[in-house]
Protein chains: 2
Amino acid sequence: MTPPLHLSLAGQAVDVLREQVLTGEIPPGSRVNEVEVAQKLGISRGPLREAIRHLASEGLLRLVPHRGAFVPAADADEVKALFELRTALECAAAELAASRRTDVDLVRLQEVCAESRANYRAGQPFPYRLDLAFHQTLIDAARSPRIAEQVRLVQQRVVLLRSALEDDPPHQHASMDDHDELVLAIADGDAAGASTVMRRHLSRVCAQMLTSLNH
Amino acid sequence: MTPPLHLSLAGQAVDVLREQVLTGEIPPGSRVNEVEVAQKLGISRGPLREAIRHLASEGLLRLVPHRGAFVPAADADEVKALFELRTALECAAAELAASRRTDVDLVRLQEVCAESRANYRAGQPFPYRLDLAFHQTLIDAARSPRIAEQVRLVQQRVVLLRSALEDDPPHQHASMDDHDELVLAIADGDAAGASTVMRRHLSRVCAQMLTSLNH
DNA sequence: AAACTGCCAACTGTCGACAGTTGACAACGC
DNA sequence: GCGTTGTCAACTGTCGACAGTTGGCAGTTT
């Protein structure tokens, strides 16, 4: 019994216009026309407007009424209260994979922390992917769904922040060191420790963000 | 017709369905038809389904492709993620309240604080309203737009569940000596023995409910 | 020239109808 | 009797069209 691999036409809307959101392809400030979406898509304004609204719940778009709907441009003050949310669930993540990691666990996060030093050494910067990679698959170890869920709405709304961003050296090699010293703390099952470390590591990615916004 | 149409067709849908869900009006379980719902609000599926989507964002629906909507049963494991959400964010708040917290916030908290001894030495059962009332006003106090926005979401969901909750005194008494310790803890600026006692707190409310649905 | 007013195009909000899928029931074969 | 298969009603997914609202623009007034 596979479930049906076949999405709706607003499911697969979703995936397109999260894309094209995320990738800046829709920039921020801009604005949604139903119609001139719809007709490119090559589906009705029905779906696409169930779509609108589901990106809108992931906080995605902004919806204003009457006026339709717009792609949130960077702010500091979001900046900053997104990242209190973060910090929130990330260090309890952090707190519960220390304590209910599995080796497997480990090892995927050390072979993605060698993933980031070997490119990092090649003289490639550090890829947000694999940022990525690795906190996605830290709160995979905290075997949390629910905790899990409201990561990756976070972290997706950090992506489409992140256009601002700039690359850093200095910044990109203190992340890998944090990843480094997260991995030894969730090992050690210290779930304080991992829980300080992944606080200091969100407080200087933001840091990094809102001074490269001011630029 | 309304005359001030201030709010759409599917703002309004929203909140009825809302209030119907959380109620139990809608019984857990249960499927919502659309065409029959939506003949009894007086408007057609298309708002009505925008409606659906939107609580089923919030997690007061679960969505199933054909099948329709279907208002989630409480479930041990389902509560126990539930309240690990919970608590990463609750205890993030009360850390941040303890930090942020203004005067007016702390009479505010000893206020509901205060209402919830009369009515219990007056006999009467801690009122449910008392409880969400004291978390909101520490959610409010903790002035993180974005955690407050989840926390209400959480709460929410745990009102959804707790159809199964019957009143226990002795669990009544503990939660309201854990809200006075929180006042405390938040009063001294504490923002560690906050979030340690909020921890403790809804521990407690979780192994409560996990109880209460055994039976 | 600035401000006000009325009009207009564009867009969102809403509706009724059609098409595709699902689960159940009945008829059939073993 | 039990499993299989064909059929069907009910419901969701989707569409095109209509109605109401918004913001802007032209024309008018002071």
The other form holds:
Amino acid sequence: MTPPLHLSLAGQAVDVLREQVLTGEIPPGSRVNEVEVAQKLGISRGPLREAIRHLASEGLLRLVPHRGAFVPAADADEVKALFELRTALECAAAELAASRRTDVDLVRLQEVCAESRANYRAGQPFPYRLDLAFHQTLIDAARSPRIAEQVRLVQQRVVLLRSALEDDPPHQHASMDDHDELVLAIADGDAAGASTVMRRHLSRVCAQMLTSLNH
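Beyond the form predicted together with the DNA, can we have the form predicted alone?
Left out here are the partners and the other molecules; the chain alone remains.
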């Protein structure tokens, strides 16, 4: 019996390779060196190729016939398309979170916001893991597994494209302000307000990424 992907060598390779791609260890535009990665993970190229196919299905790698797997590079059309989809999904999630959130959800959202502020005041770069944690907590509060599944895939691809772009401190501060405003709307049960803030937030993030691409 074949073990589930997450328990197999290929599943372990998926987790490691995904981390390397999302953190920029394998930079956008570069080719995945199968021999090097397989040796580093201590596995054969068979499970690694299975992992590569899986990540290609998530949009994190691009398979080029006779050339191998490449990490996609950011371009304006891709950024715009991803944010059109992300906006539709996360505005709906924000509305649902305003009506379905629990007190535990609210506390967690507030904790992530506070941690982000503390990091920023300490002079640390805006930690995208906390940005993802905030959005993931909001998605969890929406109690919509289908939306959550699609948002995860879109967010991964946004993180991938972001990994090649420079940080923008004013943008980071504005994002934290947006997160605080989202928490207030969700706490008040203001579905329309939460959706409006999310739309404005994602529109600005998209614009900032497009500006960075042109520099």
